Amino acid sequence: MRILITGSNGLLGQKIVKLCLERGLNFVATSKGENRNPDCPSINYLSMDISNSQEINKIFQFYYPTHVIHTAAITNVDYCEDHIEECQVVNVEATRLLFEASKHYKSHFQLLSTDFVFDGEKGNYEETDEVGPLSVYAKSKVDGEKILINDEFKDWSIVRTIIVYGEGHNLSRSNIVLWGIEALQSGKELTIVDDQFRAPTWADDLAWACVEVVLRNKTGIYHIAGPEIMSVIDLVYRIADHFGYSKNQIKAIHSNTLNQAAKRPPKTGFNLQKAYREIDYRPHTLEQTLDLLKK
């Protein structure tokens, strides 16, 4: 087994690298530019622009991966709304290039996707539920999924997830849990939406599931998220309770007052029964992960 990881400088990519090292799995980590993860040995790292077919083919020829875990993407939802062409290139066309290379080398191809493929009217979504993207970002992920779903080559998996959080090295973006801890600690006022519902996902749990799908030779769509659906403001309240911070500084607002460029689904969350049954997925609760962050 030889695993090629894209987006290895990101939070999920770093967790997958960590897991591969712990399990002694053969892997090559790739991101655009230099290796920003000090835990990733330089011998296991190669720079790769996922929108450059020549770079992709060069690395496939050099490494000959048996499995590809494609985590790299533009995930800033509002940025995508204002940069449609760039979003299309990175989230759709790069996925197509990597998938074509995987087909040529007969590599299993795993695509990371999102709860935002749904319209948020139902919640607790199953893998078989119909998608309904509300934003440029969401549509780009649906289009990326369709590249796999509509192809005759069936050695692929799609792992959808929700609000990934945890600690990493030199990350380009923070995440809501780390931001919430820092903001509460500082004592400043927080305005948090009370009408969006999600199932926050511990990055280590997600990495475990991605690798487990590969190790068990699973194909198809898998929903991987935290075990509880909660409002975003309840998430911040629970962080405050856990660390003993005052909740008086938390102010509730409605989504429609934010004037965000991209529309968000009001309620997502996943039915995790398939993951429980087929890969023995057992996600941590929010409080369990906060204990781990405290350590």
Ligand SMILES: NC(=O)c1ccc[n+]([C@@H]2O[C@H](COP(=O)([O-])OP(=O)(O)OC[C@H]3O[C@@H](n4cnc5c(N)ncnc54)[C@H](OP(=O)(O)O)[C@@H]3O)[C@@H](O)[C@H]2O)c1
Second form
Amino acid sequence: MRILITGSNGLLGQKIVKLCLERGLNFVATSKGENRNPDCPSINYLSMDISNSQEINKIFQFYYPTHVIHTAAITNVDYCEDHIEECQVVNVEATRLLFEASKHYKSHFQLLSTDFVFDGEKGNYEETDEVGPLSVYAKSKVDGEKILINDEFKDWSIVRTIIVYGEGHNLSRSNIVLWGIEALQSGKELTIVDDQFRAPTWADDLAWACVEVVLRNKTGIYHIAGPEIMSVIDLVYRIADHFGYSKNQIKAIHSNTLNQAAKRPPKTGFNLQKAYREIDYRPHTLEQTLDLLKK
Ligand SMILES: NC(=O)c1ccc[n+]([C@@H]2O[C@H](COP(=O)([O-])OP(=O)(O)OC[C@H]3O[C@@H](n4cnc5c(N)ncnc54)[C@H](OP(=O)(O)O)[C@@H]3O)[C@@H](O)[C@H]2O)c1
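What I would like now is the form predicted in complex with the ligand, since the data block earlier showed the form predicted on its own; can you produce it?
Below, the chain from earlier opens the complete complex, with every other chain and molecule after it.
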């Protein structure tokens, strides 16, 4: 087994690298530019811009991956709204290039996707539920998924997930839990939406699930998230409780007062039965992960 990881400088990519090292799996980690993950040995790292077909081909020719875990993407939802073409190139066309290379080399192809593929009216989504993207980012992820779903080559998996959190090195963006801890600690006022519901996902649990899908030769769509659906403001309240910060500094607001470029689905969250059943997924509770962050 030879695993090619894209986006290894990102939060999830770093956790997958960590897991591969712990399990002694053969892997090559790739990201655009320098390796920013000090835990990733330089011998395992190659620079690869996923929008560059020559770079992709060179690495496939060199490494002959049996499996590709494709985490790289433009993940800033509001940025995508204002950079439609760039989002299309990186999230859709680059996925096509990587999938075509995987087909050529008969490698399993795993694509990371999102709860934002849904419109957020129903919540607790199953893998078979119909998609209804509300933003440019969400549409780009749906289009990426369709490249796989509509192809005759069926050795692929799609792992959809929901606000991913945890610690990483030199990340280009933070995540809600780390941001919440820092903001609460600083004592400043936090305005948090009380009308969006999510199941926050511990990055290490997600990495475990991505690798497990690959190791068990599973194909198709998998919903992987935290075990509990909660409002975003409840998430921040629970962080405050856990770390002993005052909740008085947290102010509730509605999404429509935020003026964010991209529209967000009000209520997501996943039904995790398939993951429980097929890969023995057992995610940590929020409080367990906050304990781990405390340490
Ligand atoms: N984070 C979430 O809450 C969340 C929720 C649902 C789904 N997902 C999906 O899960 C996956 C992993 O998310 P994440 O949290 O690990 O995201 P992340 O921390 O933003 O990592 C994504 C990585 O992709 C890299 N990248 C961007 N453009 C690239 C290119 N042209 N070539 C090579 N690498 C490129 C970025 O590089 P730089 O670091 O240099 O910018 C970054 O390291 C993504 O596909 C995302 O859509 C994430």
